[in-house]
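Given next, in structure tokens, is a single chain: the form predicted on its own.
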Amino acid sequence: MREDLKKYSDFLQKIRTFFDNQSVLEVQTSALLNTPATDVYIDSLSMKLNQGIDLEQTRYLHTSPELEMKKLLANGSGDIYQICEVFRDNEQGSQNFNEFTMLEYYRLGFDIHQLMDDMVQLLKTLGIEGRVSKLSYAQAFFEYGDIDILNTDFAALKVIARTHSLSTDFEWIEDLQILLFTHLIEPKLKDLPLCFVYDYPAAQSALAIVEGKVSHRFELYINGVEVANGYDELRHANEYQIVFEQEIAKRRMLKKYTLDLNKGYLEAIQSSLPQCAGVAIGMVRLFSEINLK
């Protein structure tokens, strides 16, 4: 057990020195919120607290560091990471947990294609090098799966889907997009080293930016397995609103719980991100990769 735990420690110290040689803060931030997530499918696990003493709160422990984070880039703090634990409600699978630990981090001026760049140095540092592959969402359905993914209407793609015998029982297009991703292209990736997805459709978008029929977002799989997501963030607290909206809007149609805007979040960035992309990378399947070295 100890040479295991040792490893992990070195796993964390060339993390922790490869960001220190770039002068990219370590920061933490709580994990105890007032607002749930609004993502439609992460639920966050909430509490009660102070019922001994009659001054009852439900508090939200985070799914993901990035709003708090984001209320520090707003405020002036340059490049920031952290590793801390997240928590969610209602995972399953082999690869999903209820409690994870997560690496967050941000780079002021960069672009998706500069954070994939700084991503591959990042993991060279660990140890984990192979051939490099880059292919937008579009070039991945074009090369695997013969799919105009991009102008390729939701009653085509059911079709499609049903030659596949997949379900098509989805309310929203983005949710049959990743199906499909799911189904017919993450099984070819599993030949690709380091393959980097970008340049998802807009329905995916998320918290990135979207242009035209693409957010700027990216995934990174390394032998097939998904372990980062990666923006070009979105800016401006009006931006978030509209996100917010609906996701809360989607989440009531499923009959998830959901809550009032998080005003408190769009207050603390009304000076507006900086321009920076950030990826948050799950840390047990990339030291899982390591260890399958």
Contents of the next structure:
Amino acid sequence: MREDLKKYSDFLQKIRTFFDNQSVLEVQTSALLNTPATDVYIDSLSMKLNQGIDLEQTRYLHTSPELEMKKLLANGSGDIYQICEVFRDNEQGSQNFNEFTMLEYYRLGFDIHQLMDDMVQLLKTLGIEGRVSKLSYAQAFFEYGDIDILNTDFAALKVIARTHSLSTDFEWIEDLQILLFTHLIEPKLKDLPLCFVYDYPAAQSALAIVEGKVSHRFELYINGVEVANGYDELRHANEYQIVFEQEIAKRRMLKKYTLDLNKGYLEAIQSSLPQCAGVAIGMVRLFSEINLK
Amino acid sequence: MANYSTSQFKNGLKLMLDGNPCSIISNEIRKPGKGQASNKVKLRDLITGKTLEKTFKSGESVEGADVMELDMQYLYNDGSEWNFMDPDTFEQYLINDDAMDDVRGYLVEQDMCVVTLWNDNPISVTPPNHVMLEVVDTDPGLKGDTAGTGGKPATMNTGVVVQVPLFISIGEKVKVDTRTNEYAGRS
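Give me the form predicted together with its partner chain now, not the form predicted on its own.
Up next: the whole complex, starting with the chain shown before.
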């Protein structure tokens, strides 16, 4: 028991030393928020507070510390990282949980490629080494699926999905792209020890900067397991507003709970984020990769 | 028939797929960080016996198949149809000879079998795991060979051919495993 705890404690220590050596500051942000996440397929846990004193309020547990950390970035924090528990409702699958530990960090002046290099160094200090592959999303689809993902429209993708016995019951192209990636490409990544997939289709941009047909996002797969998700971060409040509004509209169409725009956040980043890249890493998935050895 | 949502999927659940009733063998859920969850499901087509794979979006619903498995006694066959009886209701079911291809060699009159009904029509029969069959033809074995090394083909009274030990001779009753078509001992 204590031995296992010690292993995890050492793992945390190494991460903290890694960031400390680069003057990346550890921060803590609030986990109990006024506004739920707007991601289309990530649901916040909500709760009623202060009912016993007739001051009932609804609050939401953070699904990621992203927006709270970005408030700090917009207000001059510089490089920061956080290790915290995050909470998500309606999670399913053998590798998904309602509560998990996330490491999230932001580096000023970095783009996603510099951030991927930095992550390789972080992984090395944790004892995770191995051949590093970098594939663009389009390359991955060409190589492992023989599909020109950036130039195939929704109708044509449905035909492809049908030939692979995959569902085609989707409202939006990005959902089908994700399904195809999960079931056709991801299984092929199992043989790659460390694989970064980057430059996702613009329709999957989330909060990453879009350039032409792609958004500058990446995911890290370790032996085929999705471990991290990073972005060249959007900088301006109006860009965030557009994404939030789109996500809220989609949630409404899917009859998921929705709330008004997160005005507090948009106000807090009025001065804009510095140019930066950030990434969220699933700590347990990362730790289990070390423990496999 | 009711529809089932992916959240109700479990092994053994019967669904309609491309017009055929299927039974779920495995159900794997995958939820990408930012994306929608999906269910990768392995099924057995109860008509063709084939295994197939299909991926659903989580939350999608699929029509259930009205499939029942009943213990029935095999009575007799008249050359074109096989007769079974539900021992509780004494109701008799006829199964066409074509549907019996994989199992006809293991059906012994009076034995209890599992009959799968789809919309109340029998579609398949599962014989007991072990049945007693009589050897009607086999080469004479070496005298004194009781170790059962090697083996020889033997034709049973039901027509099925099973590899048996050398010491088995015509007229003997042997136990056969219907799942593997292997000799499993003498009576």
